[in-house]
Each structure stands twice: as structure tokens, then as C-alpha cells.
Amino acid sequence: MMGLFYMLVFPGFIFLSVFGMAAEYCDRKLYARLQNRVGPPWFQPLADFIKLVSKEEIIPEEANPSMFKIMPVLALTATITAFFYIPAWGYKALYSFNGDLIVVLYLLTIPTLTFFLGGWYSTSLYSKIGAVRALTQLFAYEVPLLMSILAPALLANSWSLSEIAKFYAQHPVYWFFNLLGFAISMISLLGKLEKVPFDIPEAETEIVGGTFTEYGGKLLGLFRLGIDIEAIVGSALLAAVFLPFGLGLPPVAGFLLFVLKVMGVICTLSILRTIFARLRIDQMMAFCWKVLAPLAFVQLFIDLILKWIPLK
């Protein structure tokens, strides 16, 4: 019983839900104001979800339908369920074992994985060019993101979320010797996101929505809703392994740490979209394999001498 209120209430589907829907508000509302716009009022993602569920569900004729139905719900149970093993408020995710940081990782490819499929398989051009760079895209940015999250883990000396937020907020000394890492998975992050200015599979000035060129109602809906819970859950992961403070607090204290903490990586990569231009692809794999893995590379050796040569 209480495994299907983790689920569905908390800190399951509607916590995650709700969260991701003020998360996108404030991504929308901070980026507009500095563009000097007033930005939409705070129901506006509850209002344009709602828009989505209620509008007829139109499948292209070429379509394959399974495959188009079902990637907009596996987006979104990869994205819910990577966030049943980060740390949230405490030292302990809600399930935890060592090896999860590989799981989580792996849970947070998946969305990407269902825009490609779900662009292919619509058989617009438009669509399966979109979905051809977010696919492009992934082989450019995972590599910097998992590279500077492994590397804490490393130093840490454990493959487990909840040990690695422990060590760190145990020995606050380190932290300072991974802000690099931070840096290289704050704008993975971007990528992952398709943010500006990684929003190339979703360009619409050239290619209209891109991947989902050919979805509307509740599957738009639904893969819109993905991508604000996977901003949470991406947010909170940064957290986890490179903002440790606070875990020791009660449980109030701690939820509501954890919360600016996710709000402050959103605002983060708000202002970080705003100061960015539109990369064209052929830059952003430049960008990702020349300046980002190289510096990942750098985080990674940093955390190598550190753990055989310990601080004081």
C-alpha cells in the first residue's frame, strides 16, 4: 500500500507533477524577465496541460500507433522512477543500493530515447529530422555528464547516491575541487533538457516542432510533462552529488533546502539559456567533444589524486 503511495502521490507522480509545473513557471517567468517580458501568470503549465488533455488525439496515417502512443508514457515513468533513488531531504534516498548512480543515469537516457523513437516512428520529415538530432545529440553530452558525476563518485569511493551525499556532506572540504564538474553538468544539463542553446532537436524556426511535429492532445501533454518532471529530476541529481548541505536537517527544514536547491538549478540554467544563442549541431558536437569531455577528463584526474592523496 505504501509503495503505491510512493508511486502516485509522493514523492511519486503528483509531487513530481505539481513540482515540475512550478519549476517550469519559474524557468518561464525568470526567462522572460530578463528578456524584459512580463512572462505568464503562475497557472499558465497547469492551463496549457489542461489545454493538451482535453483536444482530440490525432495519430498521422503513416504512423506506427503503438509506438506512438507508448513513448510519451515510458518518457515519463523513466523520469518518475529515477527520482525514487536520489536523496532528497536526508542521507537516504527512499530505495537505495550501491550501483543506483549507474541507474538513475540510465533512467534519465530513456526520455531521450523515446523523442527519437516517437519522431521516427510519426514518418513526418520533420519529425524524423528532429528526432535524428536529438539521437546526435545524446552521443554528444553524455559523455561530459556522466564523466563529472562519476567523478565524485570516485573520490566518494561508491556507486551509491546516498553514500556519495554522505561523504560529501561529511568532508564540505571536497566540494570545492568539484565545482568544475558542476560547471560540465550544469550545461549537460542544457543538452539533456534541449535547452537553449541546445534546443536544436526542437528548432522551431527551421523544423517546426521537430520531434513532435506530429503529436498533440494528452501525448503532447504527456511528453511536456516528462520533460518538466526530468528538469526536476535532473536538478535534483546535480544536487545530490554536488550540493550535499543541509541532509542532516529534520525533515521540513531538509524538504524545503532541497527545494530552493532544485529551484536554484532551474534558475541557474534559466539565466544560462537567456545568455545563449541557438548552436547549430555540427557546433554543439564540437562543443561537447573538444571543450566539455576534455574537462570532464580534468575533473575526473582531479578526484583520482585526491583519493590517494587525502586532505587533512
Second form
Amino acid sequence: MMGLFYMLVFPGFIFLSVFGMAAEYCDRKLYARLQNRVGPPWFQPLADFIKLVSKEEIIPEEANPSMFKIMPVLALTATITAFFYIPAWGYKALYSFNGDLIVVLYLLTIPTLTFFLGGWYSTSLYSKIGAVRALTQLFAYEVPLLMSILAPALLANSWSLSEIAKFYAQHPVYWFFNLLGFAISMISLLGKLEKVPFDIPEAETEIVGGTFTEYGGKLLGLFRLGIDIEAIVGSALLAAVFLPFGLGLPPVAGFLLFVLKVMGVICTLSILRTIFARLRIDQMMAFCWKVLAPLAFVQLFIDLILKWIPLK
Amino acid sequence: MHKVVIPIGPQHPALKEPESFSVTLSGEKIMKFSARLGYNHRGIEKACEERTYVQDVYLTERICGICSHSHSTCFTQAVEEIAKVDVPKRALYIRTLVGELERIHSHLLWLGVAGHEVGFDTLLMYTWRDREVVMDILAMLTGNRVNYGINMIGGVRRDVSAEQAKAILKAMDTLEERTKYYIQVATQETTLIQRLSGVGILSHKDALKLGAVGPTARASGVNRDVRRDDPYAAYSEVKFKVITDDHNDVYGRTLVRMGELLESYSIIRQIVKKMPEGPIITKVPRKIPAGEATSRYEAPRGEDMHYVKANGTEKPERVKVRAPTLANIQTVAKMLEDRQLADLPIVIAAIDPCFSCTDRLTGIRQTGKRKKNVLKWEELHTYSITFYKEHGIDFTDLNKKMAKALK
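Switching from the form predicted alone: structure of the form predicted in complex with its partner chain?
Starting with the chain above, the whole complex follows.
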């Protein structure tokens, strides 16, 4: 019974949906204010969702209906599941075992795969190009992201997110040595969430809507909710690995601190997407492999050296 | 990925007007690009022949939503040349003033659109906000934000007061400051430079060969500007530089447009200072004497050309418009050679296309059922000879004479 409550209400589906929409509002409002616009009212993400859900569901004749329908649900479930393994407040996540770091990263890859499959099975040309781009992009950002998150894990000598958080809370000095990794994973997260300058798979001036060209109604609503929650989970992962402060606080204060951390990451992401132009896919590949990946290696070496020669 | 043909348009988020491009892709690379015009044909040239000259001034203004003043000025200049009207100096100055304000709003609009095409929406929002300054000035001067309706045959309809002149000068200062900031953004923002630099290359030779005009040509080092080469209105009395650039790419086109903005501010300051007193319009008879004239005008997008033939009545016999986009659209296919799909929107946008101005073509497309009606070039040639013979025009003798003369 408690498990069902965790899954559906808190910290599961309903909590993440509300939090995701709030984060989307903050992102959109900040983006608008930075661009000298008024921006949407606070209920806009919810209104958008209700509008999409109440709309007719259109599936292209050529598309594979079951794959077309399953993909948004799969994206949503994968992101929600990933959240259970991230220590949000307190030292311990809801579920944790040695190796959950890899599971979380794996679960966060699933949305991109669903974008690919959803785009591919909708058989529209724009969707297919968007799908191929999404997959190409995955190979660019996934390696730097994985390496930059692996580095702190190496230093903490654990593959469990809860253990990592605990280690850094006990040794706050080490935090400064992971700042490079924090920056790298932040940039990679932009790629994962398909935001400017890495919104190549859904570049509207080139390929209309990319993967989501043929999606509409409930399915698009679910996809968008999935992306909102992916943003939350990604930010929470970064906060857990790179910002492990105040984990021992009492429940309410700890929860508020967690919300603040996630919002901090989200706001940084929206500032980043304000100040850049969209890159081309070849430029993005070159940037990720030639700049981000070597920097992630540097981060790995820093942590290896620290492990070898401990501070104090 | 095997080869795919994707349609860009007639309806596409990258295009502001309906126009059809078909792109053959191999992966991300563009193998073949073809454009098909004709989705916006409104028959304006024919409509001009059905209306009086005064009505035509308003009609030609509606050829383009952005360079509306360019077209109406170009048309009135042609008519005034036929009617041999002496346009008052003050009217010429006011035409120049509105023309330059229009160039400012058009170039700022272009910068925003270019930003949007490369996914840099912040630039779009900023430039369009600042564009409001010049739109307000235009609304104050003419009463309208677009389609100003300030031209008349023989002069202009509204005068510029001293307070308005002051407001214009003040607006120029604001805009100059902002434009300098945008030049800084365009020359320093890494991602923007990466997307613009080296994209859509049109060599100097190709620009001349394909007959490019306006900023597109000037960014390929073609030093051509009607305002200087064939001065009209008050341009012979103001000092300005013709901005050229030898980057040959979209980045160069951006720099040319930014440079032209700064020149426009200086032109407007000179115009406002030098503006002579006097009447703003002379009376022109409704019937224009027979004759023909061609008028050239440097619109924001390039050289605009109007040909008007009068037959002594109050309606023109023929009006022909050659909008700048028609001259530039051929260059797009050249610019897209070996480029990627991601470059397509910005390369098309870089010529600052205005498709509704361009659409006055007759196209014949070979479709399955109507094969019988399609003529080959030789058939068309013989058909034209017989057609003219039937109408009593025979070129046979003339052709023989020409052949002799050539020998």
C-alpha cells in the first residue's frame, strides 16, 4: 500500500508532475523575462497540459499505432522510476543499492530512445530526420555526462547515489574539485533535455517539430510532461552528486532546500538557453567529443589523484 | 540513411510566406535544391493596368509589406518622368527620409528573423523591441506602421513638422546605440558566428553572374548601390558610404546590413538638417501623356525596378515590376551547394526574401494528364512565329537583314 502511495502520489507521479510543471513555468518565465517579454502566467503549463489532453488523438495512417502510443508512456515511466533512486532530502533515497547510479543514468537515456522510436514509427520525413538527430546527439553528450558523474563516484568509492551524497556531506572540501564536472554535466544535460543550443532534434525552423511533428493531443501532452519530469530528475541527479549540502536538515527544511537546488539548476539551464544560438549537429558532435569529453577526462584524473593522495 | 526528398514549404515554420522548396537529402547533406515560385501570385501588374495612376500608387505600395515605400516611390518616379513633373525639393527630402526609415525597420526585422532561423530567439526579441522605435516614428510621420501612403504623383501627402524632426533625431540616437550593441553581439557571440560564418558562400564571380542585388551582392564585394550610382530623390545631396564586405557568406551579409543601418542614421540626420522649405506637392493632370519610363530604387533588399508605359489616358498601358528578391532567388541554389540541412533556413533568410513581391511568373508544369499541352522550346519558337504572322507581324525580313548585318 505504501509502495503504491510512493509511486503515484509522493514522491511519484503527482508530486513530480506538479514539480515539473512548476519548473517549466520558472524556466519559461525566466526565459521570457531575459528576452524582455512578459512571459506566461503561473498556470500556463497546467493549462497547456489540460488543453492537449482534451484534444483529439490523431495517429498517422502510415504509423505503427501501438509503438506510436507506447512511446510517450514509456518516456514518462522511465523518468519517474529514475527519481526513486536519487537522494532528494536526507542521506538516503527511497530505494537504493550499490550501482543505482548506473541505473539512474540508464533510465534517463530511455526518453531519448523513445524520442527516436516515436519519431521513427510516425514515418513522417521530418520526424525521421529528427529521430536520427536525437540518436546522433545521444552519442555526443552521453559520454561526457557519464564520465563527469562517474568521477565523483570514483572519489566517493561507491556506485550508490546515496553513498556518494553521504561521502560529500562528510567531506565538503572535495566538493570544490568537482566543479569542472558540474559544469560539464550541466552542458550535457542541456543536450539531454534538447534545449538551445542543443535543440537540434526539434529545430522548428529546419524540420518543423522534429520527433514530435506527428504527435498531438494526449500523447504529446504525455511527452511534454515526460520532458518536464526529465528536467527535474536530471537536475536532482546533478544536485545530489554535485551539491550535497544540508542533507541532515529536518524534513520540511530539507525538502525546501532540495527544491531550491533543483530550481537553481533549472534556472541556470534557462539562462544558458537564452544566450546561445542553435548549433549544427556536426558542430555539436565536434564540441562534445573534442571539448567536453577531454575535460571530463581531466575531471576523472583530478578525482583519481585525490583518491591516491587524500587531503589532510 | 538513403536519399530522401523533403518539402520545405509551401507551409513551413522557417518561411514567413508560402513558397515551395524541395530538398534532396543524403543524411544531413543537401544534394539537390529546387525552388518553385508562384504561391503568392496576386496579378498586381495586371491590376495596375485596370486602375488610374493615383490608385496605382496605393496598389504598388501593397506589393510588399516591408518595402512598401520602395515600390510606391519607384512607381511614382517612373510616372513623374513620363509626365515631366518637377517634384518639389521638400517632397524629395521627405521621400528619402521615409525610405531610409523603412530601410532601418527592414534591416532590424531581418536581423531578428536571422536570429530566429539559427535558434537564437533572444536576438529576435531584442531587435524587434528596438524596431518598435522606428515603427513609432513612421506611424507619427505618416499615420501608418506599414503601407505609409505618403507618396503621391508629384510629391508627398504629409509634411514633417519641427517637433517631428526633433523626435526623429532623438530616435536615431537610441537606435544607433542599440545597433552598435548588435554589431558587438554579431561579431563576438561564438555560437552565432559559428552558424553564420562560412555558410551560404557566394563568390564575387557568382554574384555578378547570377545578377545578385542589394546586400546579398555587396557582401560578395560587388560595389553597387543605386542610391550612389543613379541618384534619385535627395540622395545626390547627402553624403554616405556604400558598405561592402568580402566575407561572401551570411556573416558578411549581416555585417553589410548592420553597416547600412549606421549609414541610414547618418543620412537621416543630414536629411533632417538640410530639409528645404517650400511646398510638398505639385498638381499633376489625371491623364499622363504617352511615353515610357524605367525607374530604379535601392530598396532594403536590393535594386527595385519599375517600368511604366503610358498611352495618354488616365490608366497605364503596362506596369512591370522587378522586385529585388527575383534577382536574388537564383543565388540560393548556388549558396546551398554541399551544405547541410541546418543551414537551409538561414541561407534562404540571408537574401531577405520577399516572395509575394517576386511572384509574377507564368510557369508550366508537366503533369501526367496534360502532356499534350506542353510545348518544347523549338515548338514554342515556331508557335510564336506563326502566332505573330497571324496577327500581321512578320519578322522574317528583319531576321534576314540582321543575319546580313552580322556577317
